[in-house]
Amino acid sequence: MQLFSIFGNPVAHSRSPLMHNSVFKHLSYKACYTRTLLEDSTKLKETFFKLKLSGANVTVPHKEAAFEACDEVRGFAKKIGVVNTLINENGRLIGYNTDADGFLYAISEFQNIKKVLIIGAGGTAKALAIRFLDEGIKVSVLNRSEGRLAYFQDFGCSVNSWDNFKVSEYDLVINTTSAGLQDTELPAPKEMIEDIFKHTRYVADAIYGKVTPFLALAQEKQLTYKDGADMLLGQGVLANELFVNKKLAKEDIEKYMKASFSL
């Protein structure tokens, strides 16, 4: 029996156990998936091996720490310095990132996306920004302070803090911060968000399972919006493929993972 988990803080809200266990149960794969509240990012690797995990997902605020903890990082994660999926490969911790492709899956119904504004500058923002740039999409990043913006600027993003932000035209605006997850906060001052919403067609929030204040405002402004559920599904399918070393068909993984959202 293989054991998998998700590391995060907070983590009690995570649907990942339901998603992955649905796949394991229906496809008779001998594995179990649980949650691990991790308060200290520096203990990630130690905790992973103490729990004798075969693999794990990583959510806020540990995705960059997960990158540092790995013995080897592969694929897109190596380019961006952010890991959300961990594999135990013969006692070595191998890191991947499935967030970005999961998000592209989530917004596939949005048409003609050429300019994106990302609010926040954490691990999810990094993954999305660089993936969008790879697709030839112009990316702007808005963060409360300038401290974490140099990373994005180095890759060719337009960057702004709250203090120097001037609104432009966007096709899609995405909240990648935790604002609204456990509170009633917006990811930026309300006046700023309202101004941004006058200049976009689509709105998305990486948070799932609730209408955040950010999405409620988008709804009020009659904008097309979606929460992070499809992103969660998309990245989860790709992570599960890594967990089972592609021994299960991707279509079957997606089928039973999608079914878990009705539970």
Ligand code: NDP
Contents of the next structure:
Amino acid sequence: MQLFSIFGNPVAHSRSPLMHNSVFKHLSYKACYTRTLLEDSTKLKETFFKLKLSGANVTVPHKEAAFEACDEVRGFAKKIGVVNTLINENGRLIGYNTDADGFLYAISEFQNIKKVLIIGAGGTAKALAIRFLDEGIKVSVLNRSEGRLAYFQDFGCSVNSWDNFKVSEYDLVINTTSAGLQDTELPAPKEMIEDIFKHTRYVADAIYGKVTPFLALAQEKQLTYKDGADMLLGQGVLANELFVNKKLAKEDIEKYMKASFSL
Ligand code: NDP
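Right, and the form predicted together with this ligand of this protein, after the form predicted on its own?
The complete assembly is shown below, putting the previous chain first.
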């Protein structure tokens, strides 16, 4: 029996155990997926091996620490320095990132996206920004504070903190902050968000399972919006493929993971 887990703080809200266990159960794969509240990022690797995990997902606020903890990082994760999936490969910790491709899957129904505004400058923002740039999409980043913006500027994003932000035209605006996850906050001052919503066609939130104040405002302004559920599904399917080392068919993984959303 293999054991998998999600690491986060908070982690109680995470649907990942339901999603992965639904796949394992329906496809008779001998594995179990649990959750681990991790307060100290520096203990990630030690805890992973102490629990004898075969693999794990990593969520807020440990994704950058997960990158540092890996013995080897593969694919897109290497480019962005952010890891959301860990695999135990013969005692070595291997890191991947499945968030960005999960998000592209989630917004595939949004047409003609050429310019995106990302609110927030954490791990999720990095993954999305770099993936969008790879697709030739222009990316602006708006964050509460200055500190994390230089990273995005170096990759060619236009960057602003709340203090010097001027609105422009966007096709899609995404909240990648944790504002609204456990509180009733907007990811930027209300007047700023209202102004932004006058200049976009689509709105998305990385947070799933609830209508955040950000999405409630989008709804009020009659914009087309979606929460992070499809992103969660997309990143989960790709992570599960890594967990089972491609021993299960992707269509089956997707089918049973999706089924868990109605539980
Ligand atoms: P990080 O901790 O790496 O980044 C947090 C960012 O949010 C920072 O830029 C921070 O700004 C900003 N921020 C935090 N709180 C507030 C606030 N109250 N108001 C304004 N800005 C704020 O987080 P992640 O990037 O890992 O995750 C962000 C969110 O995305 C989480 O809610 C997570 O649940 C969700 N997520 C969903 C996924 C899905 O599959 N649907 C996948 C991945 C993430 P500052 O720099 O000023 O501190």
